[in-house]
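Read the single chain below, which is given as structure tokens and is the form predicted alone.
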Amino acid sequence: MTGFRTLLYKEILRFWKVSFQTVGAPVLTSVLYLMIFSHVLDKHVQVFDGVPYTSFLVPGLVMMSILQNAFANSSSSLIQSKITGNLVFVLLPPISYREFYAAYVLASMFRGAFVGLGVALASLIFVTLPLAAPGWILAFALVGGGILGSLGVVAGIWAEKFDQLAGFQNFLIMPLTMLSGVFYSIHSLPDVWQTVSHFNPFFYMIDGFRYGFFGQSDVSPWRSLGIVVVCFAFVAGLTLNLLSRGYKLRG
């Protein structure tokens, strides 16, 4: 397990050394979202009974930060290593593809968790958040971070240049995240868009995570957790398959 621990340490150190950019900047962006949307909508929108809109918004922003930064960590690390040519130094040591996968995904989960915690702490300046079911918060944060960390590995393997990776993020990850109910309840949407939202796995991550704070959600948290776990199993299986074949990694 020495190779796994070393690779995990290297990946955590990679983002922590520039934490002002990788942690501080996303926290600031989410706080700006919170300030703008709460100022404009707080007195005009109420989604759950007894829950101010600003409070409703915070868990969505926290989870969005976890997901986006988990994806960014593994995808950016792999594409940088491929372009600079130093990926060979990771592939040459006797590290199994399972250890490779675990190190990259766990490091991504760490980064997502750090950013999410930073957003949650910064939001306490504006709101007081209840903790109705902390276990659900932890479960969805971990599984959601694992899914996006795995997707980041897939994107990093597939992409051969930065614009391809940007396309993956801008045309897949960003729309799925922004249309997942971060800023609204899907019950406020027309029927057709409510139906479409139920095919978005990011919706279940956000909704289940929010349930952990308020004990209220658009769908059952058990249903959300089941769907999210199935998605994680599928993405993890796909990623491990690509790694085992050395797809676009080994000549």
The other form holds:
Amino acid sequence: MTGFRTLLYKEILRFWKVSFQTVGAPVLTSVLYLMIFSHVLDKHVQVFDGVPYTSFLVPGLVMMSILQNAFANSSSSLIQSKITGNLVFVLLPPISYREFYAAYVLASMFRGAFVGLGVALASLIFVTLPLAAPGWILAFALVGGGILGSLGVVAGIWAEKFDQLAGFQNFLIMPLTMLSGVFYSIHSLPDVWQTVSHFNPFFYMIDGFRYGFFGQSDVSPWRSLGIVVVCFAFVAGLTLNLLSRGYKLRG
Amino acid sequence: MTAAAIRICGATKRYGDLRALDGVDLEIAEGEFFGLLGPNGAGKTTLISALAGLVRADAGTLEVMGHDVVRDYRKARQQLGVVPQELVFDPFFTVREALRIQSGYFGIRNNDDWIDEILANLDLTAKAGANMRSLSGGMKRRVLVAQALVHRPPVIVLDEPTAGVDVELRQGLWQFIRKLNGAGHTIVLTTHYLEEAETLCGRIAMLKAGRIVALDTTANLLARFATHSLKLRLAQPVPALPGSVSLGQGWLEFAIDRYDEVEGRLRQVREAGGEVMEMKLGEPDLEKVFVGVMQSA
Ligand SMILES: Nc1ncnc2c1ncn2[C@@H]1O[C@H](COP(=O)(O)OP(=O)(O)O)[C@@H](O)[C@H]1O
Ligand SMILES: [Mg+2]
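The form predicted together with the partner chain is what I need now, so please give it after the form predicted alone.
What follows is the whole complex; the chain from before opens it.
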């Protein structure tokens, strides 16, 4: 257990030492989104009854921060270690692939949670946030962070160069998070796009997470949780399989 | 059976058509100071990587202190300390942080007493609080050695630890490694400095294209493949003498097995009318052995 705990500690320390970039910068970005969108749209858009647009926006932004930062943490840590070669320090000790997986994903979830919490706290300057069902907030934050942390491990192992990783991030993660209903309810979309959105797992993460705040959502939170948990099981299984075979790590 | 520190049977590793390891069999006993020599690309690093679990052999078995490196990887890795060939470091941490973290990976908490001892022996005490980024290449190399030792591994493998390291540092490093060997640690070393291997290693394996082409004690290798040489510069040329080779500019070389043959050779030269102006005695060295083995293999 000490091996696992040390790797987790090291992964947390790694982003914490540069928290200005890894936590501060994403919080600032989200707050800027919030200020601009709310200023432009608050008077024109209402998604849920009795919920001002700015309030509606906050949970989506928080969840987006959790997801993107969970992904960024494991993927950037792994690719940096691979490119500089210092991943040997982790590969030489008697650390099992399950411990390796757990440490990288948990650290990613921590980073996501830190940033998400930062965004939520900063948003309190502008809005008041209800907490209709906090258990859902926690559940979706955990599972969502776990999925993206795992995807980050996959991307970090697979990518051999920084631009391959950037491609993964820009052409897969970013569009899926952006098109998941962070900025709108999918009921405001044309039918076709509503249908398409239902195939996007990120939609369920955000929708369920938002339910925890307002007690309202596009689909039932149970259904969202079910889908998200199945996704997590799939991604975790894939990642563990790659790790157990030493794919691209133990030649 | 007494435990071998390292036991390798039929280790094979292919990269496409290339056989980086082509059926390597090797057994290294506990307490040995062992040299693994070979030209670039011979497969030394691949063999070490297979032993450390960084690379999976396609065939064959590898054991460290009796533990299979795949099936029983936890125990095998706990017994093994590897100093990698590449000069790698984690720029996020100081020297002490790096060593504490490495200890933790091996399941050891509160390792500061041993860390301090390693730092002192490697002349790194003053750098304990320095960030890894700020260290010179030689310093980084020493930290790599320190990281390989945090868990007091009975078997220590050093892959070209002195490449690009200045003479003074090399001396200090070898002193420490010898001390560890004296305390019972098995040492396996690869190096391009053949004099280094000659003075340090009790036994040597030479690798070429993934195969072991020579394996013996250093003394036997020197005796088997290399001879002493006697070089003489003569005042004027003499008719060709049996057993001699002309090196040009008046120099003549005799291959001899022992020093007591010198007197006979000198007499031979005098009798042929030669007058000796200068004389050099060459000892057998590993360089000659190495060149000889590589050519004949
Ligand atoms: N990951 C790899 N992919 C392809 N070829 C490799 C890889 N690693 C090593 N090789 C090849 O295997 C051979 C042995 O390399 P190596 O073990 O590094 O030799 P040495 O350490 O003796 O210089 C070389 O021809 C090298 O190019
Ligand atoms: Mg090498």
